[in-house]
Structure formats: structure tokens, C-alpha cells
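Okay, so here's just one chain, in C-alpha cells, the form predicted alone.
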Amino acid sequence: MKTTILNFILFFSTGFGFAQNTEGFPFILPNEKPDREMSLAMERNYNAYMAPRPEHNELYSQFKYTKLQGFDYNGGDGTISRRDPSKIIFANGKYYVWYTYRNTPTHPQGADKCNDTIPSSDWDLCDIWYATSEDGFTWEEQGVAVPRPPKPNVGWRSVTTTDILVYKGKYYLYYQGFMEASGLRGDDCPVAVSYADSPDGPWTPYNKIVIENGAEGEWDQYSIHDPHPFVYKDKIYLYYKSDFDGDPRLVRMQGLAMADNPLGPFTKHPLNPVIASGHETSFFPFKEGMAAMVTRDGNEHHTIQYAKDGVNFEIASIVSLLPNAAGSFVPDAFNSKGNGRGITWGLSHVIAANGWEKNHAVLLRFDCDLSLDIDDPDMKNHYEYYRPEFFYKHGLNEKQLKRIELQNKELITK
């Protein structure tokens, strides 16, 4: 009796792994993954990540974030906004950044009052506009780069979102080009291109649609936003988010076109989407591949993932307090040769920065560590601490007070 027990044991203990661990598990954690059995949750610690440990994962970091010099607002009464930085270069002795700028007799009215003033959204009627420095913290506004065309061009309504790509000498502005009042079709718009010789300008416009919408009843029908390009194995590979599966709750996911040329033609590429989460996720040539911060929507967001062959992206770290809309300082983004170095800085933009009835949007800086050629601790923290207040401003909002209400009114009744 005693060895049928035995034997139960062993072979209960052998199909579950128990066997070949005859003491528990280190208590200095190893650096590299133990051979020996181990949960999921262990197996995943040391093969989805770069390191076991968060400080040690060159794709973890916290996020700082510092107020800009240079911009006005308008006294944030609405009129004035400024958001969606492309990423930053370093030409001519000084940055320059490329954004979203809105200047309008009002703050946004909704697409039910719009008109050819009143803007519909925060990102209605706008044009593209430039900035330098030569610290980061301090901007000097140099006005227009990219105005709205006359009608019936591409982005006539307006144009939004811009990023850079510098190639062969010349400089590139891909954008959205809106030819309708945010709001009224589902901000569908499609992706268009200026051209220069320098970050000054000035910019031809290309005139045409450089990446088509999707054809009816794909992912992409509708939108093609937030133009992100790169240099990329001799290839421009151009990252885009798409929204899509209908209202009320849009589901946005990140695509790639690829092209010989700047001006195209683009293709898709056939594992559209590549990342499924992030609203306007921003991207950075890492080690032989690519990066990606991941901010909003999606069950992977709060992630910075990574993708080896720049398609296939897994999750390298999970973070908080990511920036939005992120423009970071890419010294490699044309050139990285598969030996991407990462970022530490760039600019980023708070949405309703005065509230939602004056909804406009400011420019900000945020400094970070997810660069091979820096080591900064402080960065890599991974206990945050935030004073009551911060919490206290996620509070519950009236309809969710009332449904407690009624809960405690039902029980106490009973």
C-alpha cells in the first residue's frame, strides 16, 4: 500500500513539474532564467522582457515632464491650440518640431456648429506650424510651415498630425489631410505629404494621396492618422493608426505602409494591424528592430513593446504615465542601420489642458531612459508615489454616485 502511494505521489508531482525542484526558488533573483521548472508568470519574467528585473530592461522607464518656454496660449480661453509634435531633429545648430497649430475665433463648437471659422474639434481648421531651440526647454515659434491648400486639395478643411522624415537631403511632412469637418464622416481622412529642401521650408505640397484609405469593409476604410516615418531597413516604413469596429467606442490600432521612395507608392503590409492597442503611439528604431510607446486603448496599453523585425511586436515593459501623442528626439530615425540607440526626451501634448469647454491642447517636454547610451537609475523606478490630490481628480463622476447611492438605498431597505 504504502509504495502505490509512493508511486501516486511521484507521478502527480512529476506531471505537474514538482519533481526536479527539490529546493524553492533562489532568493537572489538570477539574471539568467534558472533550469528548473517554473510558473508561467516566471517563464514570462525572463522570456517576454529584457531583463527580470524592471531597472535593468533597457525598454523600461518612468516619464518626467517639464512646462515649455516660448508658447502662448491665449489666456486658455480655447483659441489657441497646439498639439501632435512630430519628432524633434537637430538641424542647423538647433531642433526644430512640427505640430498641430489651431488659431480660431473660438474654442471647438462640435460638428452641429461649425462653420468656416468655428472649429468643429481641437484639431479643426488648423495648419501645421514649426518651432526651435537649441536647449529643448525654451521654443521659438517660426510660424506656418504647411498651410491649409485651397479647396478641393487634400487637407483644405485641415491638416494635423505631422511627423518628419529627412531622406537623401530633403525633408518630408506627412500628414492628415481632412476635406470635412471633423465629426460629420467619422474623421476619415488620408495621409499626405510636403516637400523641401530645408526644415525651413519652403514646403511644396504633393497634392495627391500618398497612403489611400482601406477599401470598403476593411480595418482602414476610414481613417489613416498620426504619420510616423522611418528609415528602416533601405525602406520608408511608415507607422499609422486606424479607428475602427463603429461607435460609440472606436477600437484604434497601429498599421505599416512600406515604399522605395518618399512620394510612394506605399503598401500595406499584408499583417495589418501590427500592434493592437495605442492611440497615438510613437515609435523609435531600437537595437535591430523597432519600438513602440503604446499609450491608450487597447487591452496593451501603458506598454512599451518591440518588434525585432519592425512587424511583429511583443510587449517589453509596462509602464505609466506614458506621453501623449509622443514627438521624442531620434538622432537615428533615417539611419539607425540596425543599430538603433532609443530616446531619452522629446515633446508630447495634454488634451483639455483648461478643461472641455475650452478644449484646446499645450505642448510639453518629457525626459525618459530608453536609450542604450545612458544609465540613469532615477528613471528607473519602479514604485511611483502621488500625493492624494492626483487621486482626488479621478473622482467618480454624478452617474456613477448615483448608482452608489441607490445600491445603499436598496440594502439599507431590505
Ligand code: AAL
Contents of the next structure:
Amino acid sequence: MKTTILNFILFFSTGFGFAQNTEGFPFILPNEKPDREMSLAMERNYNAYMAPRPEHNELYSQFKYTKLQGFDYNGGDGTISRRDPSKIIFANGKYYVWYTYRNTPTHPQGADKCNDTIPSSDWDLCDIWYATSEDGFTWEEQGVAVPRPPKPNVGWRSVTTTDILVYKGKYYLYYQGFMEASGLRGDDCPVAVSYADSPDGPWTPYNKIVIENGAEGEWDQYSIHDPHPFVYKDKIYLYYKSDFDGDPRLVRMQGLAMADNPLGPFTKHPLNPVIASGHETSFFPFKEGMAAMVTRDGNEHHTIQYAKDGVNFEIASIVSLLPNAAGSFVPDAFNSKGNGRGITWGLSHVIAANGWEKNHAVLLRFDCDLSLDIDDPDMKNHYEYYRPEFFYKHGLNEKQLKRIELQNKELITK
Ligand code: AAL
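Next up, the form predicted together with ligand AAL, please; the one we just looked at was the form predicted alone.
Every chain and every other molecule in the complex is listed next, the one we just looked at coming first.
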């Protein structure tokens, strides 16, 4: 009863539900939130984003891509793959990147045909390799950093999807440690770690699981993917992805595990999953919090998200052509005191680079303006132009064509 009376008073006091605005919304878009009643969309335009227009939104950017020099892929026959690049660091006067490297006699053949030399997936039977560069465009491959260890050590089947942590002068590579071929049950693995005194190694495997799978029935019980470490507010924040459910499709979301020591113990955040979308999500310190490029999966894919506390993320912008599996150059990745400056470039990958038959991934460079230190208006345009041929490549399948044919027949025969 009380609510009804309150609604009645509100209805009449706001002029039968119509706004009390005495004039239309201004022609020049106000930079600050105007003092007027607004629709939910206009409230959101001023409350949810860092600026009311993309070109002024520090967490909006377009992405530009460049082919890298220095990596050979055997003519794209699917026997060599490089993917899931780490964050990039600058040391000894050059850039370093680590990545999943596969070099097998055949392209991936699926879990039912794989064996000790034939890979089940593009990231099966892999090692962690690394490369260096003086400009981020031409790379010199240095070779293996972390090889698969002998059975039964964690990662004996494949070590993949690595990321780098620099902590108190030592270097740590976290990676997925497969103990069976990916795809036998699922893409199941925990996370392992190796450490070194130099980015050039030699790397010593910890030979223990450093981020455990969740308990039975928990979202991350089978896979701990994409380990992504930072030092944020003097703690190690390691973001990761898990894929779960699977009926009808896998759900992919992001979790957070924290530690005071690079070798653990890591404690998973009680609010996990902390991002309800994404796949190979790439994070970076920004202002007092953490930002994330959320790609591929989930309701909020194709967004850049931001959490002032590094845990409770909100959508900061909606973007297109996000880099997949981005390994960004994040100068303040390991010393962020809540004053993150953002990013301008990194490496990412494109899977099935030569089609799904000869399935392999290639690395490429992306550039953007998600930085407080540059202002590149050419990165802040509102859309990318695609020629008609690009749209035609995303055509209807046989099932959809059949449905349309039936719909047409139903109309004609009515
Ligand atoms: C990638 C990452 C993980 C998955 C597979 C290889 O995109 O999410 O590393 O296991 O795909």
C-alpha cells in the first residue's frame, strides 16, 4: 500500500511521468553530465564511460595490426605454430616475448588420432620459446626457454600459454602444464611455473602445480588457462581463464588468484569469476585499478573493462577487432601502485592462419591508444570500414539457407 502511494506521488510530481525538462537536449554534446532528467541511455553515457564520446574515452581505442618479420611457419603447412604470446618486457636494451611453440611432423589431428608425435590440437606437444626485438616489428627467435619436462612432471605433454612476471630481480614464467593431450576430456590443465635470474634463462622448473584446478563441481575444476601475472599494490595478482559448463557450448570467464610469493601459495578470490566473459583476456594496470581487453566469449565480449579495485569490473568501452590473446607491452606491469599508465602496443595471435585443415597460429603486432601518455586521434575513430567482400566472407550456411527457403515457401503458399 505504502509503495502504491509513493508511486502515485512520484507520478504526479514528475508531471505524469514526463520529464520536467523545459527545453530539448542541447545541440553541442555537454562534456559534463547536464543537470536535466535523462533517459537511461543518456545517464549511462555519462556514468558508465570515462567520457561521453569515444574520442575522449581513455579506455576506447581502435586496433591497428602489422605483420611481424623473423618468424618462419614452414610455408603455413600447419607443422609450425606460434601463439598465445606473453606480455612483452624491455631488458638488456631489447624487447622480450615468450610464446607457445609447436613444431610437429603434422598439423593437429584431433584427440582421437593424436599420439606421442601427432598433436591433438594447435597447442598440444608444445614448448615455450622466446624471441627478442629492438623495435617490436622485427624479431629474432632465440629458441626454447621452457621445454616439456619428462613424465610425470607437470606439463610433460605440453607447456603452453605462458606469461612473464618480474619480481625482486628474478624472472618467472607461468604456463599451462598439460598432463594429457588437450581434447581427451577437455582442455584440462593446471598452471606451472619456471624461474630464472635472467630473461635469457636458464629456467628452472618448479615442478609443482602452482595454481591448482578448482574442487570437483567448481567452475575451474578442469582448466586453469591463460595465467596472467602482475604486481599490483605490492601483491601478485594472477588473472586466469577457465572454460566450464559445455552444454551446449563452453562458458569462458576470468578468475583471479593472489599471492605474496611468486611460487605461491596462491589464493583464489572469493568473488571469482571476476569477469563474466572473455577468452585469453589481456589485462593492464590503469589509473588506480586494472583494465582488461575482453575478447571472443560471453555477453560482454568485444569490451574493455575496468575495475578500480582490480576485482569488480565494469564495461569501460565497446570496441571492435580486439587483439586475440594479446601480450601487451606493459611498462608498469610489476610495480603498479595504483597509478597505471595503460598500453600502446603488444603482440597477439591469429589462429587457423591458413585455414582449419593446416591449423596453426601466427603472431602479429597490434597498436592502440589505451594510454594516458599518448593522444592518438587516429586510434579513436568510431568504426572500421570493411569492403563488401569482407561481409560476403561471413555468409549463410546450408541450414540457414534451408530455413529461409522454407520461410519463403510458407509466405508464397499462404
Ligand atoms: C588459448 C588459451 C589457452 C587454451 C588454448 C591454448 O586461446 O585460452 O591456451 O588452452 O587456447
